[in-house]
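Given next, in structure tokens, is a single chain: the form predicted alone.
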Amino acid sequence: MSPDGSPVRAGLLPERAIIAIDGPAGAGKSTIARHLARHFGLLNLETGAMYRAFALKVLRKGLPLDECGVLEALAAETTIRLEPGDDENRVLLDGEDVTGQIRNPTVTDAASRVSVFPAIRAWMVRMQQQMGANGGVVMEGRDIGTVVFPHADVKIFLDAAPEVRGQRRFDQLGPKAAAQPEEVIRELHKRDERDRNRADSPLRPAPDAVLLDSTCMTLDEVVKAAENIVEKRLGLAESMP
């Protein structure tokens, strides 16, 4: 039996899980969701890098990114697609490649803010179940398993201490980093803050999630916990040799 006294589906085929991966930035989402796709066969879509292309048009145009109704209408015209790549997703915004102009701090607190508002996430929304529809694919953000697909067949919800987080992403931004570590944290202390308490959809784990704490773990430890999770819910431990 699953948390919430629901039945584990036995057996299914990865091929058509959905598979929801939520929680904070910098706990390593992306990581693990590329993992776990390239793993089981699925496709990988990040909707993070929707909202960062969203705000990158928010800014292309000098536009507010507080002003609901202008967000709003500007979303009316604008398209956004994932395609597989060999590493990541292709990004495509109104048909244009951004995938290597949405990683900067800029874009990325951008987007933070434009996510607050109910209607924008209500048209991400939308998009994402679309694209998520036929399942065979992990989905990774902050509201999967509570919004976007509450009924997944696998709910993890990735966490770290905030201070771990905040130099795994220093670390991670190597060179093009602009701030020291603790300018990081501090603007992750900030995110997780209008995450966890936007009135929208706020940063949670769902009831039937599967807490995975990777403040002490290194990176491989966490893939393969993940990869435990993923094989148990779906009953394929019990097939496995």
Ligand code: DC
The other form holds:
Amino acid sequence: MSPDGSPVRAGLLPERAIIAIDGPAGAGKSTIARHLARHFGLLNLETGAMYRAFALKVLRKGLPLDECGVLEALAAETTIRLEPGDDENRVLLDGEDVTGQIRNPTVTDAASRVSVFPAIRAWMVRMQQQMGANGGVVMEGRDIGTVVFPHADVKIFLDAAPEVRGQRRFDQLGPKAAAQPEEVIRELHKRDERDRNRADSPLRPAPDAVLLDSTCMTLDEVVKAAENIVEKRLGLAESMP
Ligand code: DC
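Would you generate the structure of this protein in the form predicted together with 2'-deoxycytidine-5'-monophosphate, following the form predicted alone above?
What follows is the entire complex, opening with the chain shown before.
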């Protein structure tokens, strides 16, 4: 144990570690996860992209987003794979690269809707556990530290005030933003509510997660803070010159 009671596992090789990054939409999880993966030489896995890919398939087939049996049957004949990409994961839905088709508002909303069903979550969690089984991953989502890898070596819950997250999301969209900032904030808030209040695996910090609130921090500061958390938890800080 470290002086603050955290379970430092000195000697654990970062390349075997599992780092869980959870938090609401727009908190900066992807940016931080991507950075940590590069910095520590790990694979970055964006689990939200898997829910998005499945939602895309449901929409393409014109199926209802709220009928569990229909969704479960579709899941049984669906394969989703994540591959490392330069910037974001490449997402393969039944072998087709759908990376460029899963970030629009319709798919975003549908992903949040299909993710409330326990059968869909159980299927996703199984795939995610297989992908991270050998360690060496930064896995980012809503339930990584609570459900997918409750024994993850490092858990960070990244949060920020809703208006700040909405504004960041709006800025990120740039000229592609079809909506006004207020509308982006409203949509984000709606999705948050659904993700936080669903019965199965609601978005919440694991009891042993380190909370990182980026509301008043610059990106550089958040990156540095996240790096420090990982180094401390993995016991790397002590062994550094
Ligand atoms: O992280 P994201 O915005 O790409 O996620 C899209 C939706 O997928 C999100 O609103 C809820 C769902 N999701 C989830 O339920 N569990 C995860 N581990 C990741 C995403």
